[in-house]
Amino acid sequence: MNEYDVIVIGGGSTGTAVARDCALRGLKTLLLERDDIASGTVGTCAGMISSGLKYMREPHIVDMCSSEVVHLRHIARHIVMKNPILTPLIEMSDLSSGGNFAEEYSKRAAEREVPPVMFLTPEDALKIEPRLSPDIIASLYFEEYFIDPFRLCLLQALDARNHGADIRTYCEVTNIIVGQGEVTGVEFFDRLSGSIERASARIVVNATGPWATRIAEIAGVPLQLRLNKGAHVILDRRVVNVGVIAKAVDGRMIYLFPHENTVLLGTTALDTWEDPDNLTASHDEIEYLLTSMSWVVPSVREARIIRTMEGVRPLVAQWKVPEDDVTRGYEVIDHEKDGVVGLYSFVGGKLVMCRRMAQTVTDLICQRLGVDSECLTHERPLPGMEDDVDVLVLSRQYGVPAQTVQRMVARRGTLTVRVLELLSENPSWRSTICACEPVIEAELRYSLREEFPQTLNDLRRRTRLGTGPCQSTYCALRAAPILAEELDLSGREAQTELLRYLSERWKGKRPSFRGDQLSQEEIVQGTYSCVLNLDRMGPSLESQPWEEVE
């Protein structure tokens, strides 16, 4: 049995920072995650690491998300980007309170080193954003900044491998042991391997967002969260090119977001008692977002759907109060008031908070070890961002278009100039793989080698392989063989992984079906099972993974 000072549940934002905290301090800390790195909750945000002023009532929150929103652009500035956003105005009643966010907002403004917020007149709103309505009476200006969420997750992972730290995927904890009212270590089964393993330490942290109660269950402690699902509509296009945030048709506050060469339309808020591993938007969640949008946006319904996605916030378990009055701050619980001393479990907290979370447990767990360390978090910066990248250089230097060498530093950093290394001796791998986004076979060979991905999904969150408009149409089949390359997988292997990826981009379409969409999915269905015949295997993945069923 392997022993660690900390065992850490959960490779979201919230784990892997606490990951790579204990880790900084010179503790020994094993990660375990039952999927891949961000493949929970912080993989269905839209990125924003806000700075919290939609939560005025609490100014400290505001406070914190407004330091750290510097902490990770001083940390991880080559994933963080500023976006301008407007908020258009479309009744008189809105100036007022519009007044009221410029204010607040612009005494935090020149911390974070973005400008105060203007009010626009339609015809300057409508200059810098021409898809407007005509009909708005004014616009407020200002500017947010954005991280890509996968890529925190999976640079904070990293960064505590780097420095010490096992991270362990598709290992599902099954069991906290427990001895004498003390935490002694746990018991997880290896998804991969299929063994089941133990591992021991003193402290366990519970960092699973919305799934935080079963594992509190296993170890047989109370813990209440109020869950609060909210659905993302993701479309074809740009459909603007700065953010929109508007008035819905409740009056909550909803946004259009350009992300990539795409837009995210978001987000609903509804309290939920469902399963969160099964989760689908509805059809009145995209119409909610929809009807609401057009109101300032008149053309996003022109655009095509391309997939949806739908997350659920773990919120601290405030009830008989409406969703935006509950605290959107976060809480460490320290079992040993329920009979369990090592257990401390999150409840609440948002992405942008998620270096400050890992403080907070991390100082509780050096203190009950004995450990005298300081937290150095916000001040060692993340893989990749050692120096700036000269893209137009790097273009020129390894023959690559200026636009994917760009892509690829947004996500890498420094460490593109080692992706691009290996084209010295394979040049064949400028080959693009996936056009829309776009992504370049030897990004994809770097991450399988150096990510430690498992899948085809994997890769997509490393690379954001099929993520764009044809929603891995073709690159799907392509991104396949160098996967069962580098992992030594069988072709029938492969075959079946490509269509368990294929499956699990499904579940996001599905429920957006119609128009333009129907027909882009007869091609993905013509391509694959009319073509390819994958549609004859599928019964192996329930039975016999890499037999095909006659």
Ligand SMILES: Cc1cc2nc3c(=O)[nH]c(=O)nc-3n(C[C@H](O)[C@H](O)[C@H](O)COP(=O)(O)OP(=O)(O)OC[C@H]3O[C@@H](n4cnc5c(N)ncnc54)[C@H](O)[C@@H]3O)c2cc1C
The other form holds:
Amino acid sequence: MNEYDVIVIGGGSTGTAVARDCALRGLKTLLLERDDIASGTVGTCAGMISSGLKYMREPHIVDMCSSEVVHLRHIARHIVMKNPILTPLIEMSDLSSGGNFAEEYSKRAAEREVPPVMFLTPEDALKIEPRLSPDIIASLYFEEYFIDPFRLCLLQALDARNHGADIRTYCEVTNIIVGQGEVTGVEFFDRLSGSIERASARIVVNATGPWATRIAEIAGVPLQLRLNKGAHVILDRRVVNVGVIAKAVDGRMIYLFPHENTVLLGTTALDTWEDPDNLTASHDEIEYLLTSMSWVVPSVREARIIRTMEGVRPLVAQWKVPEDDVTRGYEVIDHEKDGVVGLYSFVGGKLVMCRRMAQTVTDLICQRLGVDSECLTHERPLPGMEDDVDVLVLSRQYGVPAQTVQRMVARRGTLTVRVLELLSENPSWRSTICACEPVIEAELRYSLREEFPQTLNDLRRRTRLGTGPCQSTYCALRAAPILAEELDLSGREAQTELLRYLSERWKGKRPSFRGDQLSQEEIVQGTYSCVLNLDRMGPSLESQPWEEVE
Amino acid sequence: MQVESDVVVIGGGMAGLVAAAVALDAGLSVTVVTRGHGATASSSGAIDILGYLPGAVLPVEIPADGVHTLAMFHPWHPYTLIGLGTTDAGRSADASVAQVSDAIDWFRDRISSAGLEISGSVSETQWPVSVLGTVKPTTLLQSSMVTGSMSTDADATVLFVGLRGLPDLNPRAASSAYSEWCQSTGEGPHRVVGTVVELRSLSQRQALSSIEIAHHLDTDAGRTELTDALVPIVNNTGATHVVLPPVMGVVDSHEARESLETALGCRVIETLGVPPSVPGSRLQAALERMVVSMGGRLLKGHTVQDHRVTDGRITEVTARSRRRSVTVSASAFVLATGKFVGGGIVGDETGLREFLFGLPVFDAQRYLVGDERPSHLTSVRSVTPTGHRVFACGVGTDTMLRPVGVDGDVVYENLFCAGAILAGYNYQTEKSGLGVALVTGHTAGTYAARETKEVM
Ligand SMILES: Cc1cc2nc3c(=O)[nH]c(=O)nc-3n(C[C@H](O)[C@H](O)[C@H](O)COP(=O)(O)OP(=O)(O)OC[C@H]3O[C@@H](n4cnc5c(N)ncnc54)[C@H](O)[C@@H]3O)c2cc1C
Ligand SMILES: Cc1cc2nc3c(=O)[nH]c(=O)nc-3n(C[C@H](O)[C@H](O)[C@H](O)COP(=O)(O)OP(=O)(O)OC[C@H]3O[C@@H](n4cnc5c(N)ncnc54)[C@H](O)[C@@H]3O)c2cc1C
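Return one more block: the form predicted in complex with the named molecule, after the form predicted alone shown previously.
Up next: the whole complex, starting with the chain shown before.
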């Protein structure tokens, strides 16, 4: 049996941050994720590393977020971008809340290198974003940072691995082994090989987001979360070119963020008792978002909805207050109080805090293990951050369009060069596989070799393959053979993979299926059923043991 | 602008252009008004009549028999309806088969005059190969796609050829899928190999598309370049069949194929197209040539938006293009605006409707589904043998292909529907898309011509 100091369960933003921190401090670490890195809640979030418009009531959290933004920019500038945001006001009553926000925001603006909040006249606001409703009476202008959540998690995992940690995806923890009141290890099911394995450690960190109560259950310790569902709608074009934050029909704040060639409209917040594994956005959620946003951006309804994206926030269990009033802070629960020494669970928290959350738990772990070592996660750069990259020079040197290189740099920073170097031996890997983003073959090959994806969906998280307006219609059939080649799959296995991927994409397209998306989906079905005949000749998709049967 | 015509066809895909040609054949003046390319241009370029019966697992071996069975058991299928339109229920299945067969014979002849060679018949299912190395049952093939002895000859050596820089066909993946299929059927070649060749003169291009390569292979220089690259590989492997991506010429695949075969001394086959599909565009272009050469008037880039009705008959339609508005009057009209890709059927969160006349939308069993949210007409998995109900939805018609209202009564006496706009079949799982478009287009054109002559 493999022995570790620490076993981290969960490969989301929190778990990968913990694994990285532990590894950087020299602890022998194993991270177990039952699916892929960033396949859980974090993969459904907006990626805003915010200054805290939403939790102004908790100034210490606003402070913390502000300093985390500074750290994230320091360690991962290449995957962080700054976006301007307009908050149009349509009624006089909107003005007062705007004033408070402006004050809180502006206090911490300098450290984050953003200008203080500005009040704009409707004319000026419309100059910046002509698609705003002409009926607005004023607008706030400020700037926020965003991070690519997939890349953040992956880079944290890769950095942990570079520092000696073992990262195992598709390994589901099924049991926490406890002897005489102390954690001794875990048992897990390897979904790829189908085998059950064990690993030992004195410390186990439960970083499973909304699933944390399940891990607590199998360990026999109490844990409560207030689960809160959030849905996004993704539109096929840049309806706006700057972010827009506005009041929804019920007075909550919602947003419209441009992202690559799409925009993200979100989010709802509903107390939920649904299984986080089987979420779908409801019709009500979709209409709530569209109706609310159409008050300030009337053209949102003209765009094609390409999909919805939904996740569950693992909030701290504060009850009998509206969701908005629940703290956005986090807690680390030491289950020693429940009679299990060495087990820690997270509740609450956010993407923006993941590094800090990891620091808190790793400090506790070091204390328990008697290891004297400083946290380095806010100083050491993540892979790819070593230097600035000159897009135009690379573009010329390797004969790849600047736009393609630019997108790659936004995912990989200096590691872009390693991708492009593959072209010297394989010039044809310049070919564009996913035209929406765009993603070239070399990046897929590189990712398959260096970033341990097992499925097309994993490849999507690492490269943004198929996340654009066409949602894989054209690229899935071109990417599948590349995956098959690199992972040495048979023709049949590759077809199974393709079908699984299409079903996975379809899951998010189905709830909002309407309008021009009907035509887009007819092309999918025309291609994969009618022409490629995968509906008839393809393997039949058996439900996996861990999947809910419809 | 005001135009007069005997027959107006709305929609210029397979269904509309066939209907137009049939009416032209009858000596009438025909105007086709069409917005742009629909599903026909995106199709693989192979014309499916019927590959699988709804609900069946095994493919149809003889399309004529398949259509016959279908017409016995699936009352609302377009193939069934048109049979019922010519004879009584007892013999209508035979009538359906006869109409399918007549339409195919007529089409093979007309489209060949327009420069596209089509082969196949209702008596045999053909199995062309796709870019993934999978195969599908179809009926009529552009001659460049005919696999001939490839799938049955155990001594054949099949060589899948990828073109460097074109990611559409990966020879390794395609050859392994194809050889796994051959093994599972127990027939066919024991040797399936793959290779990648480079077209030198295109190698500097950033992103190669199948269309660019197809243009290149329309030239002698392009073909020579390809054969020069392939000769040594064909000689080394002893390939008897070379399978290329769907790039064998933009206009004419016949000539490209013959010249490649002569130079290589073996069979050369192109795969089914995937969008953006060269063989699909080739078919679309040939259909347009067919109509124009027969004297039809083709108004491309025109969207029909309005119509006028007098006494239950359509008298004129008005179309708009960027620059002008055109009103065309006629005695008979054909509605061939396709499904979602074509634009004939549209849907939002409140339901589905027919775009132009607001006709009610039915599903394959003739249930009204106009008020259903589209997502409710779909299944959980993406690609399955039962498909999604929404893609079998469309306009309901009587046996003469005239649209019916919610009460089942004919709405317009002189409007005939054809192609993907029709309810009653899911072409994706059934493999019948261009076939239904061809056959119903042929039927609708015939009725429209007859209607016009009666009025005259
Ligand atoms: C709609 C929405 C929008 C949001 N927007 C933002 C935002 O803009 N900014 C921000 O800072 N925060 C945002 N958040 C909050 C943020 O996404 C989450 O708080 C955070 O990402 C949670 O990360 P995590 O790693 O704790 O959980 P997760 O990402 O859920 O990771 C938990 C992982 O554990 C794995 N797991 C579960 N059980 C097992 C097991 N038995 N064995 C092994 N692995 C297991 C899961 O597969 C999963 O990958 C948003 C949340 C939602 C829902
Ligand atoms: C990706 C894909 C692959 C396919 N592959 C195959 C295959 O391999 N074999 C097969 O048999 N079938 C295949 N099909 C199905 C087949 O393409 C269709 O069923 C068939 O082309 C339908 O023909 P149609 O003429 O009815 O419609 P379309 O070809 O869609 O034509 C409709 C036309 O109407 C026009 N139009 C719409 N509204 C208006 C308006 N208001 N005014 C003016 N014009 C209008 C459109 O611009 C369009 O030109 C495939 C379909 C798809 C999507």
